[in-house]
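For reference, the chain that follows is the form predicted alone, supplied as structure tokens.
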Amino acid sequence: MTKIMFVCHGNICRSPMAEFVLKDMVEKAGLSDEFFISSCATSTEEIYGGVGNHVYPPARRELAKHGLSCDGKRAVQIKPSDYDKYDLLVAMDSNNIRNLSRMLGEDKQNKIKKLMSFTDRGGDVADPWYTGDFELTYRDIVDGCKGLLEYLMKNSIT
């Protein structure tokens, strides 16, 4: 089994995004039960006495009008021990890299990746929370899940 895990600032907005999309691509390939995929952040912003805040209004719309739901799904933060326990930590941008260095140390075994690299274009997946674009967030995400699975499966990570 492939453990994803996607990371972004506050695990609200872009991360879940980005979960609920692979989720479903790879549920209509027909390998649910060769991945599991999960979203966190790399802040405590959107965490309150432990407990995370539920994926930004807007962001479930975006999802919602494509037909996908993230109901249930509330922000956690990125633990040390995630390290081991994921095949890959797929950042949305450069800040969430540097963050996860930090918080996590050397990247021995190279399983932090940006989710843009897995696309033409590269860069970063823009923060929806500041350009208000939550549909080229969701654009974006898709080019690169899609760039992803492609990825695993080209590579027999799967």
Ligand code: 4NP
Second form
Amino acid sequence: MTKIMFVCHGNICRSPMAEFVLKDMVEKAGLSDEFFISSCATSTEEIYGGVGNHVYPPARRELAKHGLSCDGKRAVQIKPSDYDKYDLLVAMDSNNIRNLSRMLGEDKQNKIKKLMSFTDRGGDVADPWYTGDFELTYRDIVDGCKGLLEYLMKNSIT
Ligand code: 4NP
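I would like to compare: after the form predicted alone, may I see the structure of the form predicted in complex with the ligand?
And the full complex, kicking off with our chain again.
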């Protein structure tokens, strides 16, 4: 069983999109039983009184355009114990990496990665909070998740 945690700032746009895109890819590959996939925030920006917000409506609509549902997903913040629980913590941008390092300390087991590092172009997933372009974010996430899945198969992490 490979456990993947996607991480972004608020856990209402990019990381839940990645969570449901990768869940769909592994399901289509007949590998659902081999994976545990989740997502979380570095911040508490989208969590009020311990209850997280739903996925941001434009992100939900972008997923729905591609036949994906994220019903029931609510924002949660990363916990220190997630470092041991998951095999990989896959962040959306360099800010997330900085925040994770601050919160979790040294990445002794080399588990913290950036999603776009699994593509040829690298860099950050386009942040729709600033661009307003959820389609562009979706395309980055699909490319990143394809690369991530190839990496996992090649390195037989499962
Ligand atoms: P996400 O988007 O990190 O992709 O979920 C954001 C959500 C909330 C905020 C920023 C980005 N915020 O500042 O509240």
